[in-house]
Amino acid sequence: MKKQFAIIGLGRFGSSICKELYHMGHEVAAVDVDEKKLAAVKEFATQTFCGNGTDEALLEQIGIRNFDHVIIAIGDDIQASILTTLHIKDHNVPNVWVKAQNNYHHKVLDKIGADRVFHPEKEMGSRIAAYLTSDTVLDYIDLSADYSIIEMLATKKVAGETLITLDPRSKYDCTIIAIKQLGKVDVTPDPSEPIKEGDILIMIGNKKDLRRFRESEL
């Protein structure tokens, strides 16, 4: 379903954004103080507007309040971010996302009601990390300081397990909650089927326990 999508901020991440949404068919307004940055992701977005997000007159001709999700993707500019969220939040946007700079300014937009806020190079480290570390992580999603969903290779080690067998809510206190097989993903998986060398586990839990589990079993 096409969605309108706002993206005030087009450094590196908020011109990724722009361009993956456009390429997915969405409706794109792109806003930035920097025309150059504007022409750089024309051809990406259904708008362009230049100015600034805390301009209250620039949200009212943008017509913001119409827009189902707003992405506030400004650079080091930490005041133009925390008053950027108020406004449009006073337009009562249903999902307003706010890329946050430290652990200071995720605190303050969470106090003002930004909807989810993202440490987009905090992220992308951890999964980096995860890939170091490990032959067998595919990807990683952080839920929060303690909790993710991983996706893990099955291996050699577990083929032959069944998800009764492998049982790794008793043994690690996390949950297996799909499978991936041949691209598809089986999120309803037969406990009693066995597990296949190269299958997909996706599974959530806490941090500590999916190590243990990818460690012990994998």
Second form
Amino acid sequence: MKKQFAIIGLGRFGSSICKELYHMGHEVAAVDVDEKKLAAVKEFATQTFCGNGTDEALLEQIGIRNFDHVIIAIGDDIQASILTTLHIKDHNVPNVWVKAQNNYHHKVLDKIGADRVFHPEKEMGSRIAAYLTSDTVLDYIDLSADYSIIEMLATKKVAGETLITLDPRSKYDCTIIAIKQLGKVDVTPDPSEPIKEGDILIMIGNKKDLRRFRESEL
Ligand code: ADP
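Could you switch over to the form predicted in complex with adenosine-5'-diphosphate, since the one displayed so far is the form predicted on its own?
Full assembly next; the chain just shown is listed first.
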């Protein structure tokens, strides 16, 4: 379903979101103080507006209250990011997602009602560190500070085991929710089917338990 997005701040982060959303067929309004930044995304935006996100008259002119989703990706100007978030929440936009520069900025954005706060550099840093330190972690999604969904590579060590013999629920308090084999995801894996080396186990659980499973079984 086509949705209406507005992106305020078209640096590297904002412009890559703008392009992706546009290619997915959504309507995207791009807002930046810098004409050059807007010119660079012109082909990937439904509308462009040159101006300051903190300017209430501009937000009225854009009709910001009619958007489903506003992404605020203003860079170093933390004051402008906070003020823009406040104005947009005042317009009752249901989904306001904001890029934070640091933990203090993150806290303030949470307090003033941002619906989601990103730390792309920090998140990518943790992700890369996880890949670098493990041969078996392929990808993960953090559900909260403690819980994740993680894709792990089945090694020779686990090959031949089944979900019944492995029994991760009772041994590790975590669950294999799907198994990926040759690019196909089986969300109802047969519990008596032997796991093969190279299968990808998609697991959900507490991070500590998932690590215990990985260190003992893979
Ligand atoms: P990134 O790390 O995503 O590349 P940048 O700091 O390079 O971040 O980009 C931030 C963008 O936000 C720039 O294009 C800048 O012109 C824009 N910007 C900064 N302040 C405002 C503001 N008050 N209103 C609208 N756009 C802004």
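Numbering follows the first chain given and starts at 1. Take the two forms, find the largest set of C-alpha atoms that superpose within 1.5 Å, and that set is the rigid core. On a predicted model such as this, the values are computed, not experimentally measured, just so you know.
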Cα displacement of L143 between the two forms reaching 2 Å, rigid core superposed: yes
Rigid-core frame, C-alpha of G9, shift of 2 angstroms or more between the two forms: no
